[in-house]
Each structure stands twice: as structure tokens, then as C-alpha cells.
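Presented below, as C-alpha cells, is a lone chain in the form predicted alone.
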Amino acid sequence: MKKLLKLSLLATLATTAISAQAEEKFITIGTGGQTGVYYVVGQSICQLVNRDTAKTQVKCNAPSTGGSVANLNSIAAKQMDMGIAQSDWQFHAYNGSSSFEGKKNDKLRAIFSIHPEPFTVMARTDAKIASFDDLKGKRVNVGDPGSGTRATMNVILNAKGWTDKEFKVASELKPSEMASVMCDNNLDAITYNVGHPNGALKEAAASCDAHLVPVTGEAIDKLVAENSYYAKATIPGGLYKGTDNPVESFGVYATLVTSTDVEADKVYAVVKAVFDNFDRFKRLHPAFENLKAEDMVKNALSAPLHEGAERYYKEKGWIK
């Protein structure tokens, strides 16, 4: 009889088990390359998220992967829940413009913007670079397929009649790559959309002598007027060694995308797990640092927010 009691006990604690397991909610977030924010902010929203597990029965993670386009992509292929997109993408997929005409996604969403992220020019010192014009006929890094950086390079090659052509070599390499090919001298110039400070720039700085160059002009000018996603911005000097003054460029945001696809609880409970715990999260980076709760509800959020984010910014009284 005891053994018959003992058995029934451990069928029922394995049941119990088992029925928790599967009422657990996964979550992934699309980030972008190791070496950048993107997956750090991946990553900072994850261990908030996945503190309050047993509370929420949901739980988060958030791969590498080639950024802004690729992480759209896989919204709307629904391989992802969320993904973190630069806020000219997150326009453009929702309406189906530029990269993404024929490819509208009505059911995206937005949840957040983060950290603002200037386009980045890093630039060997004997390449003698000063200005995105002296780029023509360099060996440039021009960025990894789907990744925002290379998105954006295409708005400004379109926006100066140039083409990849205009480079004696236009290589697509990861972030985590072009640091070391560029100090190696097979680069002249690399270029990034991220936020600051960054580790693959740091890493490019430290290891051979190079300097940051201004993205401006007539043609950048007229890209930040026509369309409202992009604004100028100001790279802090000192951040970088060989960059002691600050340097213009202009630039879009990060932000926090999903789908209608998703359920309300699960954006609910990320969107909790950030805001709830926002100290914390703003010193897991210095690109964090400054960041408001209140604009990130509404800045360069170009889709309508997701069900499971307005609840909580109306419970908070951020949003009518």
C-alpha cells in the first residue's frame, strides 16, 4: 500500500510539473550583432523578465541576430515575438515603403524606443578621412545585410547619387568583425548605426590609431527635413580614443517592436518587468543612462502601440 501511495504521489508531483512547464510563456527578442547595444538590450530585458518568472510564467530570451531588417522580418514571419528595429525601419515596415514595399505589415506593433543611435564613421587615421565625401574610392565596411547600418547606408548612398561602386571595396562584415580588419589595414573606414559608447568601436580605437568623421551636408540635411524618424546628432568627444571633440552626424532610434500576433500578457509582463525595475535597468548601459520613461512611450514610435503596452503606460498614467 505504501508503495502504491508513493507511487501515485510522485505521478501526481510529475503531472503538477508538467502542467507548470507548459504554462510558461516564451518570449524571444530579435537584438543584432554581440558586439553591439542591440543585443545588450536584448539581453537587459531578458534578465529583468526572467526574474519575475515564477510569478509570470513567462520567460525571455534574446539571440544574436543580423538586426533591424532581419528582426522585422522575423516578426512578421512570426519566428520572433519581439524584436528591437531602428525606428526608420519600424516606419517603414509598418508602411510598406522603401526596403519593405510590397512587404506591409499591418499587424506590427510598437511597445518602446530606447537609446538614440547616431550613423557612426570610424576612420583609419592614414586613410586621411574628414568627411563621409572622402569615403569615395576607400576600402569601406559598409555593414552586415539586414542590419540597420547597411539599410541606412543605402538611404545616404541614394541620397548622394552614389552606389557601392563609389568604394574601391564596399565589404558587408559582422560588428564583431571589422574592428580587427580594419586595424589589420584591409579597411579604411567602417561604419556602424549604434549607440554610444560602443564596444566594437572602442575595441577599433584602442587597437589602431583612428578617429571618428562626420556624417553631414546638403544631402543630410534634406534626409533629416523630409522624413521626421531621423534627427541630427551629436557624438560625445572623449568616448573614443583619437576623438577628443564631439562630431556631428544624425540618426534614428532604437525601439522595442512586436506584432498583434502576441498576446497582451506576454508584452504586458516585459513591458512591467523594464519599467517596474527602471533604475536597474538604465545603469546595465551607459547608453541607458539618460533615458526618460516618459518620451520612451512615445518617441519614434512610428507603428501603434501593442494592447499589452497601452495598459501599462494608461495604469501609469503616461498615456490617456
The other form holds:
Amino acid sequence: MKKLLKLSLLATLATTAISAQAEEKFITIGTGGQTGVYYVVGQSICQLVNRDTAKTQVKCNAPSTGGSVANLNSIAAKQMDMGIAQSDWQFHAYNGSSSFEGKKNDKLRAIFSIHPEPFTVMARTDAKIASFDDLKGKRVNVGDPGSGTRATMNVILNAKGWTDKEFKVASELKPSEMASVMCDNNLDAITYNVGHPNGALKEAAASCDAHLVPVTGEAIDKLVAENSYYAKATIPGGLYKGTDNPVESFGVYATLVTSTDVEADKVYAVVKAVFDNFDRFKRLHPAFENLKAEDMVKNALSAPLHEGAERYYKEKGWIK
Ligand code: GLU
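Which structure goes with the form predicted together with glutamic acid, now that we have seen the form predicted alone?
Every component of the complex follows; first up is the chain already shown.
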């Protein structure tokens, strides 16, 4: 009898172990190139989530990807649970507008917004580029296909009545490649819709004579006036060698998005890991320094909040 009891106890223990293992949940967050800020955002979130894996059973990883548009497509295709995306492309993916026409994803859900991302142009000093208009006839990296940079560059070109043909060369190199190609004098300028400071621009500014170029003018004013997801933005001076003064541009916000296909518990685990450890999170990158939780849960989000995020924000009293 005793033996039987013992055996059945063992059997129960074994099943519990198996089901605990089976309950382990994996989260994949799409980021961007390794020399950008999205990659650091994803790694930082996963670092915090994975500290609690023993309690939550949630395991997180954040691979490098092509950026916003690639992440939004992967979420729609259920290849990734979450992704970081520029607020303009979050808007278009949810509404089926711009390059997402015919690809409307009404399952797209917002989690929170993160750092501002001014559209950024850096040029070799010897290329004598003082404004966006001076890029005409030059060799320009217009952004990696799948990146938000490339997609927003297209919006700027359209607004100005330009196409890639205006450039002598329009390359689509990855952010991790573009700095060395420019500094080898195979490009005059690189573009990046990105948080500051970031690795790619630091590398370029440190390796050759280069400086940031303002992105201003009538076409930009019109884009900002007509689209709520764009705003004027200033890149502080002193972040990159060769650029001591602030530079004017316009930009968007980085946001974390997911899908209604992703369970509420997973999203809740991510949100809780970030906001329960918010001071630690903010120390992980200088672009996070000025983040305020109350703004992140409301600003720059066009898709509805995911229910897992909403649950945590209500508990905190940040939303009603
Ligand atoms: N905003 C860029 C994009 O969507 C990525 C910036 C980054 O990796 O930090 O492609």
C-alpha cells in the first residue's frame, strides 16, 4: 500500500514537472540593426523579463531584424510576438494606409511608446551638404529595405516630388554597414530614423570627417502639419564628433507593438518587467533617460492597447 502511494506520488510529481515545462512561454521581440537603438530596447526588455522566468515561465529573446516594417510584417504573419516600430508605421499598419494599403492589420495592438526618433542625415564634410536639398546628385544610403528609415525616406521623397533617381547613388545598406562605406568614401551621406545617441552614427563620426544635416523646409513643415504622428524634433549638439550644435529635424516615436493573437499573460509579463524595474530600464541606454511611464502608455500609440498591457496600466492607475 505504502509503495503504491509512493508510486502515485512520484507519478503526480512527474506530471507536474512535465506540465510546468509545457507551460513555458517564449516571446520573440523584433528589433532592428545591431548598431541602432531598437536592438538595445529589445535586449533590455528581455533582460528584465528573463530575470523573472522562474516565476513567470516566460522566456524572451530579441533578435536583430531589418527594422519597423519588417517587424510589423512578422507580427502580422505570426512569426514574431512583438516588435518595435516607428509610430508612423504603426499607424499605417493598423489603418492599412501608405505602403500598408491592402495589408491592414486590425489585430495590431500597442504596448507602449519609447524614445523619440528624429529623421537623421549625416554627411561627409567634404561632400558639402548643408541641407536636405543638397543631397540631390549625391551618393546616399536611403535605408535598409524593411526599415522604418527607408519607408519614411520614401514619404519625404514623395512630399518633395523626388524619387531615388535624384541621387547619384541610392544604396540600401544595413545600418551596421553604412558608416564604414561612407567613411571609405563610397557614399556622401547616410540616413537613419533613430534614437540618439546610437552606435552607427558614432562610428561614422569617429572614423571620418562628418556632421549631421538639418532636415527642414516647406515639405517637412507640411508633413508635420498634416500628420499627427510627425513632430518637429531637435537632435542635441555634442553627441557626435563634428556636430557641436543642435540640429533641427522632424520625427516619430519608437513604439512596442504586438497582436491580439498574443496571450494577455505574455504581454502583462513584459510590461510588468519593464515598469516594475523602470529605473533600471532607463539606465540601460541614454536614449531612455527622459522616459516617463505615464507618457509611454498614452503617447504616439495609434493601435488600441493590448489587453495584457491595459491590465497592468489600470492596476497602476495610469489609465481608466
Ligand atoms: N527606426 C528604425 C527603423 O524602423 C530603427 C532604429 C533603431 O534600430 O534604433 O528601421
